[in-house]
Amino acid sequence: MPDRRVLVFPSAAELGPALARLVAARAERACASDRGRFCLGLSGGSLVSMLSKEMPAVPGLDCSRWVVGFCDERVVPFDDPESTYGLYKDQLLSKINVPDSGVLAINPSLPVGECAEDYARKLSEAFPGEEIPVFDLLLLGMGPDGHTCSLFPDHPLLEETQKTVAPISDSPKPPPQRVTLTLPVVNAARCVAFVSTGGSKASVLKRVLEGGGGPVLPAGRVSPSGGELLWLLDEPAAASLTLQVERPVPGAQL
């Protein structure tokens, strides 16, 4: 098992501004190791518009070491408003200095296989002599059916164990096509934080923290091997659990 900490705050407001320190932590110590870069994967959902708030507030922070790369991402032009890389280009990247060369991307244009297999080709130039790509940080999030990245229940990639970059044609979410990290990835991370907020999430974070309730969820198969998991709630999205809990305090470094 990895070093799994549940971390509950009071709101989504507090929440922001500590994972935005986590990030610039996580940041710090990666460029200051011998790979001297960090490398961060992002999902879309409500993180993009807390990050895109919090982070630019960071004082002093310096991206232009940063690797940034996508855990799924929706086929779709870059202007459509469900690309999640278009959203973080006009709303966190023109803000902070990463550089062009540093973010990954998919291109849309290709049919859904070949895209994957195009974004998995970058990842692996990204990460050379890694047979798969190691990320610094993940920031993932969790929909209320358990599903995270574009790992579904029930969905046959689950068991995915080859491919690094896999794409879903039948997503039951729209919009259908997609390209996802597959578990594998995921788990190699040296650090995956979960970020899971308001009141509807309460009953599926109870089965996937604490079990219970049928097959383990695609969140609950996330378990980096070598690394940290953790996750960051608020106090309604954390109502039913019955397990110890952390409770920083403000300003608290995770």
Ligand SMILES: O=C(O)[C@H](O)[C@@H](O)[C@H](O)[C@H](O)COP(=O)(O)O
Second form
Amino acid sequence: MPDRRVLVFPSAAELGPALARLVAARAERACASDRGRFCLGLSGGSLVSMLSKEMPAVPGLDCSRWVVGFCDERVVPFDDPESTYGLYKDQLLSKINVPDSGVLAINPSLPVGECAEDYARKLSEAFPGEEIPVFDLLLLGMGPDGHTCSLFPDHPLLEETQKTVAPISDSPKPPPQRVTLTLPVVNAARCVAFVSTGGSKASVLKRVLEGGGGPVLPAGRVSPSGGELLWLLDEPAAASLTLQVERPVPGAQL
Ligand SMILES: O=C(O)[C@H](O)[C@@H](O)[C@H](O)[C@H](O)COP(=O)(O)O
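Could the form predicted in complex with the named molecule be shown next, to go alongside the form predicted on its own?
Shown next: the complete complex, the earlier chain at its head.
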């Protein structure tokens, strides 16, 4: 079991800056290590606006040695409002200095199966010598059904053990065609941080974090084998939890 921490903030307004400090601190640590770079995996949903607001506000942020990939992506053109890369490009990557060569995006003009293979190839080139790419930090969201990345409840992709990236063409949440990191890659990361806010997440969070009844939901299967697992929540999302949580003081380093 990884070292799991559940951190609860009064609201998303306090969570956002704490998340930005977490990313910046992990980046600094990774860049100072022998690896000399920081590999970050991004997800869509509310993370896009939160990171786009908070990351550029981090004083002196230097992203020149960052490699940025996507935990999942919708196979739609980059100028489609459903494109996660398209949103990050406009809202975040245009404001921070990640080199273009460090951004690992899908090729959305390919059919979904080839798109997944192409993205897997990009990852293996970006992580030479690593059978499974090891990200320093993956930022994940969780849907109200307990999905994370594009790994949905009861879907056969949850059992994928060979591929690093898998296609999905029957996503229950539109758009149907997506590519996603598989659980072996998610669970190989050095750190995984979920961000979940709002009262609509309270019941599913209780099930994912405290168990009890039914099969384990996809988000509950995230358990990085050698790393850390953080859940960053706001009070409404955490409202039903009875487990012990941390309530960081403002400005605390996570
Ligand atoms: O690809 C998608 O359909 C979304 O990105 C989705 O997976 C999202 O990340 C979660 O539903 C969490 O959403 P929130 O961050 O808005 O809670």
